[in-house]
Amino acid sequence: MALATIPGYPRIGKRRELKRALEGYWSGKRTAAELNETAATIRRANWEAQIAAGLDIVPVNDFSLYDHVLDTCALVGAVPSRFGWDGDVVGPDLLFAMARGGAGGEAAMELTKWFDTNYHYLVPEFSPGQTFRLASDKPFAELEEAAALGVPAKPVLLGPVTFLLLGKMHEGNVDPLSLLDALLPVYAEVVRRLAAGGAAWIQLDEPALVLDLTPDQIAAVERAYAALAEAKGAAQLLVQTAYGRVSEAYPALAALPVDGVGLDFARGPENHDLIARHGFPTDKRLVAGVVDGRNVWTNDLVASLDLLTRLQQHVPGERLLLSTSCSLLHVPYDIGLEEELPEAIRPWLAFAEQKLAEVVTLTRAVNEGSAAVSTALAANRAAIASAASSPLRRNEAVRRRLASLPDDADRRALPYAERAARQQQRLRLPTLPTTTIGSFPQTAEIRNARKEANTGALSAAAYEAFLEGQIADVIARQEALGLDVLVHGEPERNDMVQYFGEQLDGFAFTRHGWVQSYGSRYVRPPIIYGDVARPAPMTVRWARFAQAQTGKPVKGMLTGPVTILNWSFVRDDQPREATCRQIALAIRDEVADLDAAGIAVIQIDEPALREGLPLRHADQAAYLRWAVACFRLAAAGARPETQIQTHMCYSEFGEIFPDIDALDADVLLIEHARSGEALLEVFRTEGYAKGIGPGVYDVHSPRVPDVPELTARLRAILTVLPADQIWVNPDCGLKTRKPDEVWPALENMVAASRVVRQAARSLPSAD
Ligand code: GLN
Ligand code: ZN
């Protein structure tokens, strides 16, 4: 019989209970016992929801207080030495110190993106010759807890190969996989204990199998599972992949001595072709991830059944486990909570709970035939049809405009050198001009005013007056400090994507649709359900006001199309590129309106450009082509004499540097302060001709940098790039900093620029 399961469930609690519990614990307002109780309540509610939906096998140990990769570090005793671990069980306080920094000033572990999702994990730190030992009983305790509640539990572990590949070797240029033999005995012990604890299935997540892998890496997978198979006892081992196609790893994966293999058929439709080409082993179950676990759209059950019919030519129905394509960690809990979403679009949406029902319906259809689920299928067909034919999906004017754009619509009217000359004539900037990235501190005062405006306690007029006061204040401060290109400070923005989404057609917002980004930080991504259009200017009113306060240029501040796309749930009935072009057109109109309003510098932020990069190298060029084209389409709304700046808060450009150049922004403001010399090295080797502002100080720290260190930073930049190209700015926006950190730092930054400017006098400048 086919069975229903999923690889994992959201773990923050339907009402974000975990956030309150964690933050309460960190601030000392809640005890460890209270935190544990909340955690247990969330786990229990999750299991009950899955059992009520009709799942046959329920993931356990997919819960985490902070991060499952961190939990794995604790499980195998991979604790960086600076935390002074005594070798005993890793308790919550040590765990949180590793995640957030220790009380003695020990630096937190590094946080980075989990595959191509917006989830972030803590990067395991290894050292050569490192040893491992079992140092947590979390999986066993949670299995016991589930078993006591009668849950048909499938303990979930991060697989040993992915765990090592996600980590970094500190000191020494050694491959983390060289630690596999040291690690495997601990994993074997865990598997043995879970099997002894009664686990019928044990899931080992190996999403790294969807990356471009070398033969050595694939051999490591074979070695790992040969060892674990010996430890499994009566339990069945399941190697679960996600986020794409397994390609070159498929033959090895199919031949592993395990009992099941999980494949993602949503992001990796090619997984079907691999099965068709190579066949599927007769000694294994296939976990068929047919319901997309990454998006929020109602599954087209007829299409999924069609795929399942095709799969059954290679895998008999009784050896199928029906599943979502990945853990449901990446989607909100329940569309049922969203009472304020437009009635018309609610049936189009499926969050975690709804996806459980979809998996169960598909499982029944496989086991009993479609007739057994005819009611569900009819309702689903109606929802899919209503979405497909809804006028809310389509905006013919936008489609016509995009279809008839001239070929050169994504090209500025003049090449960079000519634009730069005109811009300099207009702006008359000194050498080494100073600027900031856009936001100033979002103080409690600003947040309260926004809250009161939302509830109606503050009238619209009073709120506008308040915002004008905030803007006038930061403009005056920037003028007093002597900054050259000013910003309005973004006090009117809740979030750099939401602010624009709320003013664009085609976007919907949830109230409870939280998704974990990292630790206790959750985001509520907008949902792009229809064609995107801009009914009216979005920022011009504030830009105009800000510019009226000063004779210095004030930047218009926009979020770029690729970032808006990558930080939203995007409709899946057309290519992402098509949606991105619609957003680009809306931003282009905003650029043109700012330009017409006399704004001489417009910044289009693209911090999420690199985030959208596909996992496999072969897919990256196509993404970059359209992503860059979308940015250019937006930027080309400006006249040549209007300067386009862009900002990205990372600097590991690696191979994408030519694409960054191809954005053709007049000025690129990027994070630099934490990157060591890596960024400068790129400029040294690749060369760069346009304006460039490598951030001179890290905004993630409350520390105020002094003039000498900022001067030294600038001088280092000057050894690589000519003075007339360089801008002086912080690494990123300043909205999370306190005012008394921000203003002294900027004062020092301006002073440093002046010191170095004096020395660079001989160079061409309008100073
Ligand atoms: N302009 C935005 C700000 O200053 C940019 C934020 C970002 O890079 N993520 O806050
Ligand atoms: Zn940034």
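Between two forms, the rigid core is defined as the largest C-alpha subset superposing within 1.5 Å. Positions refer to the first chain, counted from 1. What you see is a predicted model; the values in this text were computed from it and never measured. What changes on going to the form predicted alone:
Once both forms are fitted on their rigid core, the CA atom of residue 664 lies 2 Å or more apart between these two forms.
With a cut-off of 2 Å and the rigid core superposed, residue 688 has a Cα displacement that reaches or exceeds the cut-off between these two forms. Core-superposed comparison between these two forms: the C-alpha position of residue 73 differs by less than 2 Å.
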Contents of the next structure:
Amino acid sequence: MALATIPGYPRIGKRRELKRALEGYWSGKRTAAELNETAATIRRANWEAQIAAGLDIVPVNDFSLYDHVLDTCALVGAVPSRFGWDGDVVGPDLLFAMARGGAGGEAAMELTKWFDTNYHYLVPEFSPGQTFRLASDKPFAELEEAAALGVPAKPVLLGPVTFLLLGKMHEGNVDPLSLLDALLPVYAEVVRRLAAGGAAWIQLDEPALVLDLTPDQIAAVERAYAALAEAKGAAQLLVQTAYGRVSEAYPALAALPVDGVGLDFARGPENHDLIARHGFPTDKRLVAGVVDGRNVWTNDLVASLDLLTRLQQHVPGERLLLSTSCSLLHVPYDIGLEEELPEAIRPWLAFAEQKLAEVVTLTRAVNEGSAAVSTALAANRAAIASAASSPLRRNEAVRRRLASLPDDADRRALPYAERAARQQQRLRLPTLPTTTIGSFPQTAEIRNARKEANTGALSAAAYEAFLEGQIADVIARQEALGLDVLVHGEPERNDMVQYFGEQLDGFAFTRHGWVQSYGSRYVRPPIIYGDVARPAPMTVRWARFAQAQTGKPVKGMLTGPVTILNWSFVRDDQPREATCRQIALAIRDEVADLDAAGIAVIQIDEPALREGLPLRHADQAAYLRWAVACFRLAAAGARPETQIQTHMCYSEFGEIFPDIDALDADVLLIEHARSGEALLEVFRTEGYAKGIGPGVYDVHSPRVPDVPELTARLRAILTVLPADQIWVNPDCGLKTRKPDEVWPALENMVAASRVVRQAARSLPSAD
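Switching from the form predicted together with glutamine (GLN): structure of the form predicted alone?
Since only the chain itself is given, any partners or molecules it might have are not part of what comes next.
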């Protein structure tokens, strides 16, 4: 009979218990024992929820204190040499040092996007001749913990090929897959121990199989699983893919000596065509990911059952495992927690717990027939019909306006060179001007005031006065440091997307809909359910106030349309491009209002531009075409003398650099500090003619860089780019840092800029 399972579950706790435990441990307010107790409580609650829903097989070791890729580094002993590891067990303090930076000043590992999601992982660091050894008992301990609770456990591991492909060689031009033969004995040992510990199924996640793979990479997959099959004993091995179609890897995947293959039929509907064309092996189970694990919309159960009927022409029901398309770490826990969502849209939504019910309902339908779940199917049909016919979905005025835009609506009035001359005449900035990315620390005082304002304990007038005081203070501090282009610090903003979504039509918001971005950083993505429109200006009031406090330029701060799209749960009843154009039109109106208010520099952040990039190269050009056009549509509302800046961070940008250039922003502020010299090499080979601010220090680590370090980094940048193009700034916003980390770091950054500025005789003085 068909069975119900999922690849993984959210791991932060329904009430964000893990965040409080982690940050308490890092601050010394909680012990390791208390942290471990909280982690065990979350795991137990997760397993109980899945069993209660009716899953037959439950994932374990999908939990992580910080990041599952980092856990894999610990498991196989892939610890960068700078951390001085003694070769014994990798404990939590070393793990957190690798993630956040060491107490001795050791730089944290690079952070980047996990495939095309908004989750971030720590990038494994390798070197030629790298050795591996088993250095963590985490999977075995969690399997034992689950077994003691009677959980039908399926240990989850990051597969060896994906692990290597996600990593980087930090010495020499060597393919990380050259380390596969050294890595496999450790994986084989892990598989043997899990099998000996009673694991009936062992899931190895290989999402890299949905990328464009070379024949050598596919051969590496075959070699890896030939070795692991020998180690599995009585356990059954499952190779789980996610995030799209497997394409050229399918024949090799189907032929692997494993017991199950997991395919994503939500993001990769073409996977059905592969099965229809090539067949499916009779010695394997198909884990059919028919419930979307990435979005929050109620699954169309009738459509899923139709797909399952077609699949059963090739795979009998008794060899099916029904599942979500990927781990549910990308969605919130439970729609039942959301008492404030509009009643009209609640039936349209399904979070993790509701997706469990959908998987179980589909499994019952396969096993017992549709009549056995007729009540659930009727309710589902009603929800789907309600969403399709609701007037909340459409705003005809927005649609008419977009349809009537002129062909040049996404072009600035003058080319860059002419704009730059006008902007310099207006701004009169020194060479190597200093700035920040936008946000300043969201202190406990700010968070408490926001909470009191939301509950009514603080009046609207008192809250506005409080925010004015915060803005005036941060402006004065920046002036005292000598920063050249200031920001207002964003104390009024809860989140860079939510703040705008709350002021736009077509958005809904949760109170408990948190998902993990990285470590203890969680976000609550807005839900875009209808056409997007801007009823009124969103930022002008605070931009005007901030600019009135100083004679220096203060940036107007906006989140770009592509980032708002990619960091939201987006409606699934129209193309993403159409929704993005609606958002772009709203941001365009805000740009025009800021410009009219006298704001000379407007920053439109697009950190998620690359994150929406399709994983397959064949699909990327179309996305980049409309994503770039949407940014340009938003920015083109500014006059030529008004400078448009944009910010991007924590992604691999080299392959899309021409598209970044095509954004036509006047200044690009971009992450650089964690990525070594990789970004500089891109500039060296590609060239760049506009303003550019490669971040000079990593804001996701608590360490404060000193002046010599920052000076050296700036001088390295000057070997690639001319001084008159370069801006000096941190990697990212400062929202999550403490004030006693931020102000010394910025003081050192300004000092380093002045040192380099003064040292270059051809450059003007800072004063």
